[in-house]
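What follows is one chain in structure tokens, specifically the form predicted alone.
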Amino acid sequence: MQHFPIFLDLQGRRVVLAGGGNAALAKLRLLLKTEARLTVIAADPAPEIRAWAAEHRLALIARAMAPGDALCAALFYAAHEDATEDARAAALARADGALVNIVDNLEDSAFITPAIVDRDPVTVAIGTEGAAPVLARAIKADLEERLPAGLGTLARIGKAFRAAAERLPFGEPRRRFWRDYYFDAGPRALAKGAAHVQAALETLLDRSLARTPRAPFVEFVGAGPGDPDLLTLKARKALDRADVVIHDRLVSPAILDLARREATIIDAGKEGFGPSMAQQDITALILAHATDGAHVVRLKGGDPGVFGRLDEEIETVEDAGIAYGIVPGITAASAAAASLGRSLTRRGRNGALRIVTGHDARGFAEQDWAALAKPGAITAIYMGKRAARFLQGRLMMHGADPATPVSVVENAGRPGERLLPTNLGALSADLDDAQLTGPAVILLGLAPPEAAALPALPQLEEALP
């Protein structure tokens, strides 16, 4: 992101464009809805310039741009349709220390003007950073018919009454006390006419206060294996609506930016052989936050009832009487296998399919290694990579083939995703080489179609050191 969106209080400050022609009359309309102190300088100003200037609603300087008329500016506009005037009238603001734009010249000026949906207070805002600007305008007449005119009034009304919207308790309550405001009753008021907004306020806060208050909940949620675009709309929702996410480290930072803005984001990270956050901190977290009132999260990486410990922390919150929900989430292995673009069964190939640990709290995990080692059976192996050789040594004591094609995706289902293609009697040397550092599955008996093997290698070789 190169240019930060941020909202300018305008009220009482200063604003200075240079340019009286087509260019700056369309900046200059949008600019007078702001409260800003207007001042025009153009030397040839447009009829509706001073017009605006006679009827007070600007300053208009009828000279060319000079040194010191932008100081104090907070912002200046060049826009005379002529880069040479521009590049002059812009060089005169910044050493006046105003922040400079040039119409139509995104490389030299240090802030640009989004598309804008205007249901004042209500603004949207939409900038593609110069990239798509008919995109930017497309949106925008998406969205101007979608948000109702009168959203504007709804909101001024209702910001005059978030004070006695305040005796409701932090959190859902208020929200769902603001979303029957904004989508129902408001709307409902609205149409008879804005004095009847008022009333249904008072009686929409009076029915919210009577509500019995609501009992603590917990969402078990699988956040899937990385990319926000695998997230189900389900886990989505309870992103939305909760006030604390206590999360693992496979979760990626762009499915935490789907949590409301809000809520109080918690690592419980666990790495294995590594820096963890013991079982029982992690349960007293949720505990504590639960019966605090609040809506807890606990999103794990995958789907949450593979290797993700969910029956130990539902019986701590079923011990402490709290209701819990499980949404679950796309695991590691589907999406390994959809990135290797194979199936993870086959009729005549596979008609069972195991998922197993390569290590447990005690170690690394014994296994039916006998039915691991079959001729055709197909294994997702989570947490394998330190486990790599205990795997290969026990597999092929008990009858498996060296040969038997193994496929290692590293960050499956995530930008960073590298696929290592090899055989079991290579694998953990070829792990050893590769250096992964991210979280990988290994599917014991699926080898990527010849297709996708080939640019996996040269891509693997770049990344390695």
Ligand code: SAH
Given for the second form:
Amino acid sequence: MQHFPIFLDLQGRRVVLAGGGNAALAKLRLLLKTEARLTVIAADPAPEIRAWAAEHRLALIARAMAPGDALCAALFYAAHEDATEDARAAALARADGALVNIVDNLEDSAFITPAIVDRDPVTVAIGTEGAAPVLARAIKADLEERLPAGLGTLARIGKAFRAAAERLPFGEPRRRFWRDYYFDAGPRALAKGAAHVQAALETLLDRSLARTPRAPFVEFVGAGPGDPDLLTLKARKALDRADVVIHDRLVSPAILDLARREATIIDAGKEGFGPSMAQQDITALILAHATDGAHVVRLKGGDPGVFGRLDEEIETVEDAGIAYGIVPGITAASAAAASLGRSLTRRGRNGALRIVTGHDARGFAEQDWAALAKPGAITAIYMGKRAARFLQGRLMMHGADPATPVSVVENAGRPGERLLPTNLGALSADLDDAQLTGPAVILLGLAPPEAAALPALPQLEEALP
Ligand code: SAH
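Since the one above is the form predicted alone, can you give the form predicted together with the ligand too?
To see the whole picture, the full complex is given below, headed by that same chain.
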């Protein structure tokens, strides 16, 4: 981020603009919305500028820029549409100590003016650091459409009511009050006329004060394989509401970035074979925060109901009499099959799909090997990297063909995705050679669509965000 966005208080501050043509007019229309004291310096100002000067909306100095003209100015705009004159005026303004912007000259400007969506006091600034003005315009058009025209009025009236709303307890009750106001009671009252909004706020506050404090609630949420685009909308909303997010190791930073800014984020990372937070410590954490009245989101990689110890955590929460909900997520096998470009089931090939673990609490996990070894059977093996040799041995002992295709997908649906096509006979040697470091799913019985036509590994990685 070369340019850091801030909102500058221009109330009563001096802003000087040099130039009198179309570029000057465009900037002035924006600047006239502020509470700055505006001065325009132009040898030949457009009639609009003369008119604004006559209305005392700005001061006009009808000559070329001279030394000292930008003294005490917070901001200076050079808008002559003439590179030489702009450079001369900018140098004078810099000498006067002003922050300088030259219209359409990013390189020589100390600041840039973003595209603005104005619902004063709600202001959205959009900048692309000059990379894609078209994109900025498209985003602005989209927001202009989406943000109701009355939003500014609601925010202004709401701002004056903030002190009154402080009677509500800090945290969720207050947030819920403002949500109800901005998205429900406020717009409804405004539709009847701005005069109704204040009364609506008062009614809403009375109702909110009368409401009993919120019961504790825990949401078990699936974060999917790692790409934020693979989160469900429900998961996003849960992250938006969370007071506390307790996540496991598989949840990517990009997803945690989506949590409400004020939320407390706790890493309860459980490394497969490494150091980990004990399960009872995690459940104790969930309980402690929930009984404190926090909205707890227990965020788990993939789907919380697949090898996520979900039942153990639910039982504790249930025993404590705390309400809970479950938000499913995209499990690693789905993401891996999608990356592979294959289907997990297929008419005439496999009417069953097995999801198994390579190891369980007791060590390498035993399975119904004869079923897994059948031709055409498809099995997604989780936590299977270290168990590969064991899996291979058991399956072949039960008659599996060593030529059975196997696809290992590492980091499915997240940056660093890698695909390792192999077969059962070569599985453990190939895994040793590949030295995978990320989470991986072994898809037994599935080959990439056409091994020869597979994109090379680097391309697969590039395709990811
Ligand atoms: N609840 C998770 C699974 C947790 S068990 C889910 O539904 O996906 C942890 C195992 O899941 C890892 O050892 C690995 O086998 C698999 N896994 C999780 N995320 C993965 C990913 N992005 N890519 C490949 N495998 C993944």
